[in-house]
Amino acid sequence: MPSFYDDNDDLRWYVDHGIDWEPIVRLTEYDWKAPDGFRSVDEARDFYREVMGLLGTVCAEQIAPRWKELDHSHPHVVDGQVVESAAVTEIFSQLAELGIHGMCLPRELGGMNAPLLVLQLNTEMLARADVSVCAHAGFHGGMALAALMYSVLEGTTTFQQDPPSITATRFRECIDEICSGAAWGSMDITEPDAGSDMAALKTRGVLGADGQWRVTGQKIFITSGHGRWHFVIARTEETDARAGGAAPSGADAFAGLKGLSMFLVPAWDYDEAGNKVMRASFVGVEEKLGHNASATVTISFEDSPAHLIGQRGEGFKYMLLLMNNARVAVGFESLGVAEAAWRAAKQYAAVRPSMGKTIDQHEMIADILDEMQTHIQGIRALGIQAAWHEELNQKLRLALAHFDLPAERRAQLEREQKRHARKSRHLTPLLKWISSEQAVHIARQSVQVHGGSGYIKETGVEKLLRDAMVFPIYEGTSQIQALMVMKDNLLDAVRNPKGFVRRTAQARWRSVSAKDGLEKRVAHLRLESQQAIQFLVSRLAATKLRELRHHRPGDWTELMKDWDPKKDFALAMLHAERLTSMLADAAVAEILWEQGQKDGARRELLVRWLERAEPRSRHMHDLITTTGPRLLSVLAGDTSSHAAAK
């Protein structure tokens, strides 16, 4: 079977022409300062295709193949420990002896010094093989950085300036073992009664007279939760809007967020004969509808040692950082699972034959073949856009606190820290949101293509919508991501009304001026877009204004500042996932119209984004500006006959 870098040739066109290379590898090597590190943008991005040739090898050799093995062997607890099949093993003392854990983590560290983008590359071709595998493979090296990147933020990691290099970090055991593959770690959010609600998290923290702070509580849903270290958010502060565990009624239910903290709990550690002695227990494993050979856990702490990271209150802060970056990777791993189901939908098409031809030249499979190619390489361009700007932002963010700059190249680095910061706050949810629904989608599209021999097990092709099914639930749900990119939009255009109008009429005249009639397309769809946010912002102003009558002009500046979520946005957040749809959709069209202003080649693409995008565009804003008022009657109790005529 081909290397599963070699054989895509989208994702090879990034690694060699469509990556901006230079601002990344130079941040990565110090500004080129770095020990025994690149010299070059060609040098570090020949090794990095070297990573990916190999990995992408083993992923199609040795991973791929054992897909059967690794959804029959399930996890199990044995004597309180988390035990996995004989596949899962062998994998990952395969991929600790490529070093593959350590492949963000700096050279005096015991890592490679890649990109987090590389691994998010690769992260694709993981979930491709086997997307257990590649969960798994995500708390190994990613909690290793993330331990790091909580150092260095927190203020425990100590630099030498010449020549740059890292001498000392606070969690240097828990760094090595990742390292090296003997542990791994995971990150604890979820509870028995809080999942997206994070305010209503129980599990505390608590500081004891000896100075040692102890986490009891219990948490459920942890992927690879087996492992020695966990990043567990807790409580360790009451606030005003808590009352017995809840919120009062009224309150803001985000309130309790500034009451959590981050911990690092080893659920393990060693006595001086070298036994394991346990600080948490595993209750549990799930049995889950996919991602079988990935365990997730059920883990209890009881008064388990604990160490805080960076202040008391700040765990909602370092929670958002490891979010972010996992939300990128289910992006890549959607990707992945959607690039799997449309390669075997492609090849059974072609040998399959119907009515005096394969499957494949049929009109109506040959439609499903190219709407799943053209959002694969959508979603990719979008991650890769996505991956590329986060990353910017956190080595701009470590360099700006850790390195002696002169003041004209700080002040510089800040700018370009702050706009990588919006742009990655911009894409991430619309990433996390489209790569989950058409992850599901195509894989589902591919059992439709095998028909009956889609629905037998023997094919596999079922097990890739079983394990895409996940997507958009978990790292934050789809209707989480939407209504995260709702409020972004919309308090934007309420907040800097000024900015919303010139962009609006800089799209609308692209729209009817661009000589390029692609771009006049690209164009329509983000005015399309504007539009649909200006219709609700309309909605919800006219909805203040009603109330403005009954207040004197003079205090109408306060009241427009007050915005209620829960009352104002009403028509906005039921329509928040269309309105993501038509954003997610105007994004990769831009990035593709950037594409093929370099190279003439992408424009095809393009030509294939549009055809799908834009009439999806026009029914999505049609349906946010034609429903909602009879559906929102009747959620505020009014079901009379004239409020459902409405």
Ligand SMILES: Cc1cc2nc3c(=O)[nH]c(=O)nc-3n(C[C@H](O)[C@H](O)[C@H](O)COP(=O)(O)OP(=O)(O)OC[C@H]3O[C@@H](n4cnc5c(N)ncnc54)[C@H](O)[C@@H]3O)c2cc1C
Given for the second form:
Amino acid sequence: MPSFYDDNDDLRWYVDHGIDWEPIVRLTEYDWKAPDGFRSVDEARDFYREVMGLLGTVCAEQIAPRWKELDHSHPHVVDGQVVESAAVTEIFSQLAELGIHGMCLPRELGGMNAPLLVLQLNTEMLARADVSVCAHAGFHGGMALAALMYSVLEGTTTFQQDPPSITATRFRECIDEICSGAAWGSMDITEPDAGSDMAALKTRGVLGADGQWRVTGQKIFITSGHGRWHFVIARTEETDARAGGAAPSGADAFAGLKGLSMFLVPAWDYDEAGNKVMRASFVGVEEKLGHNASATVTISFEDSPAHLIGQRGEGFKYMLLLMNNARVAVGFESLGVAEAAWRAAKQYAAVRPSMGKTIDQHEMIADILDEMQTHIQGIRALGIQAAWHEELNQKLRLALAHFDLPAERRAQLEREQKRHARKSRHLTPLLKWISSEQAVHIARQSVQVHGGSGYIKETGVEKLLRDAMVFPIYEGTSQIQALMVMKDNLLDAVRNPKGFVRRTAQARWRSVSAKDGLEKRVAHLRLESQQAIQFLVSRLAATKLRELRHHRPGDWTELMKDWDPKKDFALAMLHAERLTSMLADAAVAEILWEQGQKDGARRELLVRWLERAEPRSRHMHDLITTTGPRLLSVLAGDTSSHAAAK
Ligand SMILES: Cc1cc2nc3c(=O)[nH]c(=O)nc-3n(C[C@H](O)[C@H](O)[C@H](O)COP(=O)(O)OP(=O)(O)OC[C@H]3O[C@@H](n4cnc5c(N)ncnc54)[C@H](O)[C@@H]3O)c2cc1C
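How about the form predicted together with this ligand, since we already have the form predicted alone?
What follows is the whole complex; the chain from before opens it.
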């Protein structure tokens, strides 16, 4: 029986050997005290394997074969309601029957109590089958979990200690509907004038004299935005940056977010007779390049009754939580599409004859296939590591919110939670960036390997390229991921120069003195990325250059007291994607090195990764250290560089 789980050796290696399930299962099973819970890691892992095996078969047998039908499924608006194709309706009633939507919800809320990591691994298989189905599925279970997490964080979920169990939670209606498959949620952020620049959001949340919040505004490009439950981000406070309503000019991409709040808004309610009463209107559904079976909806809120989540002004904080999971999910979506593209290319190349042999025996095609596979495996390693840290971060936050813990244990868990949060924050934008960029590249390579057939719709690989093209755009574009990476890494070097110097010295020492040649190469990749950061910090602002170049990194903090990221980061912003590429390459190499320490068979993958990553990293380092000033002077209005060119 075909199965996207059974046929994927690399994916199965993680489930069987590569993932340290213990801390995740322990927390998921309430420290092994959950009623009817698993009592050992092996028992839990057998169950997760079963779930993935089942879904892998559904993906291979029921969803993937319908790709053509799904690609022609354009949802549309009829009488104010969005109508989906029969294929989507059938597939989702089957997924609901399997209980997939409640997979990660606690048992006491009707779920299977599987870890989020299992959901992410399933995301890869679903995306390999069809990315529209995958995206829509994510807006079921993922949104129910978000509703629960929000309620826990704002303190409206109650928990009993013995036996440990959730006794009540604020958004229970939403969670129950999603869990049963009767409804789904969406994440409503983008507006006509505000995409990457969230500070420009105009949707308003207003508290009425009757104590009821109401939301007014239009949200566009909302995936699965035709459902009932909408997490809407809206402006409730006028901050300084908003004075006069104008967008901050020349803005720091992260400024002006303080006046935002998060709401749960039902698009409809039911009257006493059970009839739908619309609270928002579905204005339209987009026609797109790909993701054709996924509804991308414009929705208008007009004084729509809304439930404020947390405190007013905390919207960005709550949004980041939703987005972290969503960005990790895009990593796995990208992986699924890349996996489908690579497998199609490999199969085709093995049978397509040209000039006396099959094309997979031609050197250039063999090289393309090898690079595709290496990238996919490297990104899977990064994705699983990011998901692991993010899950532990979230589960520890829940444990700290709910468990009665002795002070010492609490302090220890708090430290662990912070460490996982830091790791997740570091890895997630690297994953989102490299996975989405590579999914596009790999899908394009697959078209190329298929030659003319790749350009023909019948083959199906051009669909993968169309589907992949949105990954570097939604859930924060590649440029926005790169800005976050750059900002975090440079500020960290400036604020904690001793730590930066220590990490650089360690990488340098390992790169020359490690006994294992592979370890030396891994350390050298890290050293090169550290050197790129050091270069950017020391070149950040022309005005500061004179001061900095004569100082050691250890003295930077003092010198940077009057730091202004908005104007001082220009060169670093220009090179942000290059730095992100270097950091992603180094992060993957380090993860694969760790894997190789535990399982010698993984060293072969590390060798392949380093062979590709080393020249790429050198090239990025060269670009960062030798280009940029000409363009920056053009942007600053200095025309002399134009004149010099003539
Ligand atoms: C199929 C699809 C599904 C989507 N689903 C959702 C959804 O469910 N919910 C939702 O809220 N939104 C959704 N979106 C919207 C998506 O998140 C936005 O399109 C995305 O954030 C980019 O915003 P924008 O389109 O306004 O582009 P802009 O922000 O105008 O960006 C245009 C270009 O400029 C670059 N850019 C912008 N600012 C900077 C900067 N400071 N530095 C460098 N470069 C910059 C961007 O990277 C991009 O390349 C979806 C979009 C699509 C296409």
